[in-house]
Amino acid sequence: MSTPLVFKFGGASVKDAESVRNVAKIIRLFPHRPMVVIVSAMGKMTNAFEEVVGHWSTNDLALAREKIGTIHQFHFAIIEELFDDPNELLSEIQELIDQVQYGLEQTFLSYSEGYDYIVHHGELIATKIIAAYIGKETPTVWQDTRLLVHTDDQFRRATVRWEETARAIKSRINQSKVNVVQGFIGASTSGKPTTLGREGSDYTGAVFAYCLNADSLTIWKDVPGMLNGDPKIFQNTRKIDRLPFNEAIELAFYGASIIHPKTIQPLKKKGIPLHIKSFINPTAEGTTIGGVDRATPEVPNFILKKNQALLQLKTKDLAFIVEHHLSAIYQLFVDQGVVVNLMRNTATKAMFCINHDPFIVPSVLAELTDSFDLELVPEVELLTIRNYQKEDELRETKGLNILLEQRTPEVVQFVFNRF
């Protein structure tokens, strides 16, 4: 197999008809084949499908169907703008919408399995549209990632089964065409759809690059490369030109939104560089991760996680929090899919900054309440500064109500709410 190009386009890069045209234009800049193009759900459609899941989980099927209708109209409008004769494509999209409607009837599924069944259709619909549009001028094939990425059955956070995945990808990728595949999704041994975790399309890109021994992976973003903070949140951000794998892994671990936490490890293992480039200015240099020992330039990095909750637990008999308590708590978190972003324990109290999932957290609290006295502080945020200076810390925490602070020589973190 010749070395393929592996590109990943996120939701912002395919948010409307003009964005789809731009993706096709970028692909035409790279006539080398084969090419694998990983695509996320369009625009904010993952959020929209998550709303469907929310209504399904509370048995409010009328609102769920109303939201599905909105989703259908969103995609229908894009198709109408892109194609002169879209009937065949509209039929394919209708079939996928019908599958989502069918999912509403599966009331016996767990929340996580139902989530994966419903939400993964966002990627299927997006790739059908994009493959059809690219195929108007470039030889293209739509591939079903559920047949390519094999996983376990841990819904919403599935683990890739690498050997089976590598065999499937190598055998199915078309050497002479652009292969359009879905990010974020896979399938279990029994064939049930799974997802790799929120924002998991970057990780899908790394899986394909690894299995195909690609020369590189390119992720196309709406920023000029990797910045040292989200420019929508932090002022005077700077572009990082080069970054070592290990530093990228650290930043992803702490929640840098531009990289999915699992993305870097498979690339590092095979020394495959990751390019982060702008789909607005595709010929600009961007950022390259890998192949260097130090970042260029060396700057502090700022990461803010919103929609967090601070969970504090004490034993009911005021005994010390010890290993068997923590083991039981973490096992529950694993079973329920709780994401812990910061943890600290004292003699009598354990504190966890967690993603405030509106469906998972209440059920976890219900299970913990028999053994622990609980305090949940909602609507908090988590600020992480890596490679910080004192002035960075003072500037970014001014006016914040700090609830929990944790630091190492390289990293300082603050859980806070705003006055």
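What you see is a predicted model; the values in this text were computed from it and never measured. Residue numbers count along the first chain shown, from 1. We call the rigid core whatever largest set of C-alpha positions still superposes within 1.5 Å between the two forms. What changes on going to the form predicted in complex with ligand ASP:
The two rigid parts differ in orientation between these two forms, with the smaller turned by 14° against the larger.
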Second form
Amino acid sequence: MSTPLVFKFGGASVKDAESVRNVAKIIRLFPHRPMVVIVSAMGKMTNAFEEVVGHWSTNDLALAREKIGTIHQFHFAIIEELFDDPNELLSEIQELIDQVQYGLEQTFLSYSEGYDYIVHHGELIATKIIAAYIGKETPTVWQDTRLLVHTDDQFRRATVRWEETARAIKSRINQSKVNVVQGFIGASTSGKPTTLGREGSDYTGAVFAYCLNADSLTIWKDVPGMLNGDPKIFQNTRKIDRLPFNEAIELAFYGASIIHPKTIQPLKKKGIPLHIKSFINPTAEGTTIGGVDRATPEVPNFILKKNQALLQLKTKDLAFIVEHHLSAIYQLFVDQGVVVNLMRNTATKAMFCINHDPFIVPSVLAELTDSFDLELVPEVELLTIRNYQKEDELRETKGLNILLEQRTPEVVQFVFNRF
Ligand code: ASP
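Having gone through the form predicted alone, I am curious about the other one (the form predicted in complex with ligand ASP); can you provide its structure?
Full complex below, order starting with the chain above.
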């Protein structure tokens, strides 16, 4: 049995008819079979489905139907552009759209169960269109990820059940064709659709690569590879050619958004390299993660997290902040889902740089206010520089109002706001 090529195409790579043609072109560059092609919802369709969920959850069904109408039109227009004789495909897509409409009338056990039912249709529709288009020239089979990726029933953030998943994937992947599968989704033991968390289809790529013992996983992006900073934020960014798994995990931890943190772990376990390549320039080198001990080139990495808040807690009686305070604070954070990105304590003060979630933070503050004097600085940002040099630090922090700084030999972090 030959090992399959595993490719993942995200929403930006399948956002319109032209980009679907481009995906088919890339696939034709690789006559190797079998191949597994993981696809996300087209363009911004997951956001559009989330709007449907929003209207459904507030019982504004007319607005939900209107939004489904927009989603319907978006896909139909792409199909009309791609196919001379689209009728069969149009009726398949119509069926999926009908299923979404039907979902609005159903009773679900929870908001999250309803969310997964509605939202996972984005990937189903995208893959139907893409499989049909690739199939015009290349032997292709559409596969239902709900029969392949088995999960628990934690809707919206389901956990993969690896043994069943590996068994299903190994037995169902067609060895002589291009298998088009949905990213991001799975199904619970009772067969209900689940999702793995937003941006989860890179992780689906890793799940397939792991279960099939693939030689590599390739994620196709709209950037030339992994850069040492987001070019929209930092100047003179450079492409990283090779990066060890551990460094990739660290960068994902600090917030490098190009890789989903969970994606690296299964690949690292089996030593399967991850290629990040440009779908605009598919024959260019890209970035390879794994299989090396050091990055090339060895450059500093810049990561900026916005939408942060700096929470400062002081004991009311000026008692020292000790372990039991910290343990109670962290327990509350875990229970409420507060994400801590940096922490520092002094004798009587604990400071946390946290994601500023407007739903969670106020209730956390309400719980803490009896035991501590609180100060919350909203609208701060967190800059992390890994492998820093003095000049990088000076350049990037110029003009910032730094509220907190933390440093190890490899990493320096600044919590700041702008004047
Ligand atoms: N379509 C899903 C999302 O937009 C999953 C993904 O694209 O990775 O979050």
